[in-house]
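The data below hold one chain only, encoded as structure tokens and taken in the form predicted alone.
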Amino acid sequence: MDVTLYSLEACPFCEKARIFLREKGIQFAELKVVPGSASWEEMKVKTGSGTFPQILVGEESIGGYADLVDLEASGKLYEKLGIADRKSDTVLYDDIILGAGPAGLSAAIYAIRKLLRTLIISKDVGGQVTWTSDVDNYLGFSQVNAAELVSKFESHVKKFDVETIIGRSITAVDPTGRVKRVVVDDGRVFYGKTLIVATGGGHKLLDIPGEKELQAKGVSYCSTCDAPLYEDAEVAVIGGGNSALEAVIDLMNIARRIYIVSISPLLGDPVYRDKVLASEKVIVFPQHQPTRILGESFVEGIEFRCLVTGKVKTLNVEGVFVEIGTMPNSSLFIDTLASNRNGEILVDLECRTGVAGVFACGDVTNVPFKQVVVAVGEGAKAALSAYNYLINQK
């Protein structure tokens, strides 16, 4: 049975269309259209549609590119081509949760408890739980150490038997239309009606000896998770601008002394500054630059190096809090959803994206507050809203 596409010069659902049918090794003659054309009233009176593209099998219109995945995922398009033994290796999820973290892995129990076919992929689990070693303010638990709360939400999520494809990273999503397209690094390709981005964010990373063989051992980058810790302990606290402040603040309350090493004069809101810079437990290093940080099994002390003299010192310190920003991992959505200044992703309070069957959650967002209650309500709310999507479809 002969296939033809019907498809407009520059129509990128026509592209869709063309790499599918390609991907799938199935032949077709492809008509270019010219709107108001002899074709063009031709295509509307074969398929009943004036819209790009359309498809034909023999003489019947099976629809667009969304209808031509639906139909080969269910097995029928090659019913229609006359290749009935041939047995369709797509899967159209309901839903394809990228990331998981707390966002992501919240959405997940949501979503498959709404009897959704769902799909979670990601480099690994966790998110920015993982960078810090106990958390203490997650309902229900006083005290948790970070990787047992990773476990605990990972071993909820296999109870449902969500399909994942953890270890691999996401190189191209396509989250327009109706079916949206993710293409994984070893070059699989998924199709979901939905998509939920829960891919999270990175802290800015010092980049100096130590930094990372001292994670969650002293070097920290939540100051609301991990300041508890360091009662009548000397900390030191890396940036001058808003976050560092802020940290600051939730020690002061804490630790004995507390050192801050920014590369610049401080920055943050006056507001802020004033109330660092009142405290008899603070001591200000500006134009100061880390070098490394000293510690074998835990956090020993930090050395630094004074941009104006040239300087090195070295403090002996329990703890170091790197506050210098934070950027969230949207960068596969740069040119597809809107985004504020800082590249998080803008959504309403339904974590709707704006693109239609699109929505994001969690740290990649621009929900203020990030911290793992946050995400995981925000997962739920997400998972929620997809479904709600999808039921208004039928």
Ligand SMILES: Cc1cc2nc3c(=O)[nH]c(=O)nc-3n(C[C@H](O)[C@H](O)[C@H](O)COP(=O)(O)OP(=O)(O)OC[C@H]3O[C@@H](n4cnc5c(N)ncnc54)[C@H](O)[C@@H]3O)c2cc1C
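Switch from the form predicted alone to the form predicted together with this ligand and give that structure.
Since only the chain itself is given, any partners or molecules it might have are not part of what comes next.
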């Protein structure tokens, strides 16, 4: 049986249909149609539709791109093609959750309990929670080890029948159209009726000379990991918020001297601030901005400038811990989802992004207060919104 693809120049869904058919190894003939021409009339007669693309199997019209993916996933396309023994390897998920931090994991639980066929894809489980040692403000736990909290989240999700791909990066997402497409770094492609974007945040970089070159050579973004390697050393911590203060606390019993360089006065919770300022090892440079990290093959010092006087100082340090906050992991959506100038994906109260069937939650969004408990709540909302969207589809 022959497959015919009626396409229009520069039509994105035609390109998607073309890619899909090629990915599946399905031979097809393509007819490029110019609107208003005789071929357009022919297409309208044969398919009963004037939109692009249109796909015919033999003489039977099967519709557009989303119909093609639906049909392939159910195996019916192969029946129509007369290769009934070929099974589809495409699964059309109800829900693909991108990211397995608190927001994504919480979304998974709500999605699964609505019996949605759900897939989670993530580089790791736990996200930013794994970068810290303890969490003190999650309801039900006066103090909990972060790794333990993550393993509780994980085992809760594992109780349900959710499919996961962990340890892989998502490299491309096509959220437009009725069927959404997610590409993973090993080349696999996944299809979903809805997407829940929960890719969270990553470390904000200083973006100064020496930072990239000396990463892992004294420049560190994980104090719980690397603090033990700085016994009796002089180090600098960059930043003035809670993460920076926690890094100082991680280093306090190990390093000899800790310089805090912060563009603002020390912010962060008073419990941390008091503890840090009580230490004789700590010297604070408020209203100073780092300008260069010094060293050839490993960190030897840091250069920074006073924002008030303009004076430049250098200090000899062996380590620089960068704790200046996070930025949203939203670059995959730069062309498709609206974001604010910080790169946070804009969502409404129901976690909708403005693209049908695409929801977002947690630190990747413009929802204020980047906290575990907030991310967990937003994840639940996103999954329930996705469910509402699905039951309103035909």
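What you are looking at is a predicted structure, and each value in this text was computed from that prediction instead of being measured. Positions refer to the first chain, counted from 1.
- Hinge annotation between these two forms, restricted to Gly58, Asp174, Gly325, Thr51, points to Gly325 (rigid-part boundary).
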